[in-house]
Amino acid sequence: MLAYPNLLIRRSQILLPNGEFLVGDVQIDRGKIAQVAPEISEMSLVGEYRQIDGTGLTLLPGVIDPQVHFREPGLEHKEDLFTASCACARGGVTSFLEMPNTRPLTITQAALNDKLQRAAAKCLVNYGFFIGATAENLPDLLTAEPTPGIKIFMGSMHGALLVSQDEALEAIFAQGSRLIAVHAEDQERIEERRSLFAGHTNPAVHSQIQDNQAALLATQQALALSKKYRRRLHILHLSTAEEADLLRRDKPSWVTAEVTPQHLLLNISAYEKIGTLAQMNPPLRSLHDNQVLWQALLDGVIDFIATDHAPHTLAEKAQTYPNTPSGMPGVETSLPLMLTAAMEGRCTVAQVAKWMSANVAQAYGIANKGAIAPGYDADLILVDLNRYHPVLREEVLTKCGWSPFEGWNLTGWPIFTIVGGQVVYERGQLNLAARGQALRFGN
């Protein structure tokens, strides 16, 4: 059993569950929030407490990143669970949900158990792992535990994880009740358009090959299957105005959707600036798509934010398109990006916390996370909203060593990251002895 220190955070601006702020103190006992008050008397405390001065800082619930690709096992040259969890700690991400496209694929209970054991040994933050769907592993999809849900790649994938046939998709939706999370791109349309652009080496054509229609067709299909079976559906990394408009018209209560900071803040103009570093799946879209996605997020059509952290090395990205891999890192910058947007007036700090913490915990049934209140887990971040600092390549902790947001001047960088009452990141220093816990899911 981990020995949790007791903490007392003093005089920070605390985000309360109702969205209001209180300048006050937070008492943490054995990894749980014990008390939130304008002032907590030391006379009322029993035992030793480490005190953290939060004057001038804002205390937020830790970020839960519900879609990451941390590459272990099998692809550790790009990233591994230790380096990725260090990057999480720097970015204020206190929990993550990781995807199954590792080597071997996470499509069995044994593979899931292996990831859980690896994470327990090396992750500084909390963790959970999706089980991947294939056309043949339905028994595992029904019984694997613990997992936030089933991941289906409807497109943009090859090998066993590509589930694009109608019969296979229907079989998965028809049996069981576990949440299904879909990468919604229509593989048939992608292949047709890939042949149209054969020979093109400008990475900007990536957004034309995997176009808005490819995304819309797959989202329409997933939504229809979800409605047919009343099956809990989550649409990963929504990227187009058409999909947002579809959900605005037709979104059952059991359907949720997410968006990445990339699809809110970057668009096809990024190809001219950073080339293949802008290549991801689904691709970057137009400025119009940015604007519609932002509005859908503000209106609650989109429920929360994920990074789709998918690192590749600079050497891999330096190849000529289409031989370059799709994906970019994101866990270190997602919170500062969104808090900077809040300081610019595009949203509020309370909305950012709702999109990056509370709504994720609710969607996946993660108990006692996503809010600063007595009884909740002490997964917390202290950020400085008055200090701006650029994204610098030499400072990133992700193993791939780069960011698509290099040079962006951002605020809201974590000063302290606390996981289960343990300080895992403090003013640029990591606590490498800290370990997170396996998440449990009630969805």
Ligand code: DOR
Given for the second form:
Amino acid sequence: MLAYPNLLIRRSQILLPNGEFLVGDVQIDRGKIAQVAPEISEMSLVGEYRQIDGTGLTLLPGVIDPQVHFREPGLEHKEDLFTASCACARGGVTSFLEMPNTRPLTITQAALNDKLQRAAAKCLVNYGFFIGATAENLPDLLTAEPTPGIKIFMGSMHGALLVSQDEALEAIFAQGSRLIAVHAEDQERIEERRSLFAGHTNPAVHSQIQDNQAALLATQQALALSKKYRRRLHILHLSTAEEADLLRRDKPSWVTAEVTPQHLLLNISAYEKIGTLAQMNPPLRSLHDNQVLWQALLDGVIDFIATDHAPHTLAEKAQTYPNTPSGMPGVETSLPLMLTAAMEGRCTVAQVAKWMSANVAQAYGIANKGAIAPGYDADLILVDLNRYHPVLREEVLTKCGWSPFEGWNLTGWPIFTIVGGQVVYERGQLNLAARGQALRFGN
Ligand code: DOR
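We have the form predicted alone; now please give the form predicted in complex with the named molecule.
Full complex below, order starting with the chain above.
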């Protein structure tokens, strides 16, 4: 029994795998793309099809967001898997990879299973969960399934998820072969600099405490370990010009890196406007860093984009620095931010789709996603590239209820979001009955 009809999306501007566009039709059968053609005759279709008129809209592969913090279990006052997946649907994110710093931490198979069960019950989009490294859970890291990889917080974390000792780090790189994703900030340097800036309450010092050097030191260490063991490494949210230059000189074929829209589009000037809402880890940097990161992305030194969606409530953010938590939400705004940049001529729409979908699928070995072609999963978004609309606090679906980009006038908002052939979001309405699926990874 199909819970949803087959689809025929008509007359949209379809992004093809070669980066060119075709104005035409897409036939979706049982959640998969069956046919892409200039015109598909209704006479050729057998059975019931819902037709969607895509005239004037652009059809892109759904966004795969490879770094989010969705807070369930344990921190549901900030976000939960249901509210986060609604925000994903609105933002065109059809799959996400979530991080282990929930309560309990996702550091065992049992905790991973629990998240998978929760997601199956309430997520409107597809899901995968990282397993978190501690200094003690090597056996779990070797066997946990399904997971996109091992997450290591080298710094900027407290408790069991902080793995900052050289021996513990090396032991993780030395054993096993699955992907290791690092939050690369050097804990020792952060702690030293914290005491230097003790007593400062201006959140702008956050970028001086957790400075470029702290990020570079950790990225250098992760890169050295990855080279020593030829271990698949992914560097999460690259934030500095220095790290981008390092990778430009020295990036083995088994290393990938990502950048967030925040680190491309916001910088330390944001503290004056939005105060602690601009506080995140790794912190916002300078305009120069923005520019170097953009160039690195354009040149393929950086492979793809992640939001690091890290919601905290406005009440939590209203405390005084350094008591304020780091992090900002992002899944609702990442695609329109990048498509707006494309419309401004900073990159192409095809590049945005590559950075937000195809390259992520490739890096994590997610089969049949990231392209609009027969046989691929029907995870698709229809966006309007010609209608600008501001980011409004009253419209966001993330439970935290704010965005660092409020007031930004963006285009490329999803009009339809389709997950596995189910319409999960349509012109402002969610389909609350839709459910995503657990992702599988070829790593
Ligand atoms: O700013 C951040 N917030 N960076 C992280 O790595 C963690 C995240 C969170 O979970 O709040």
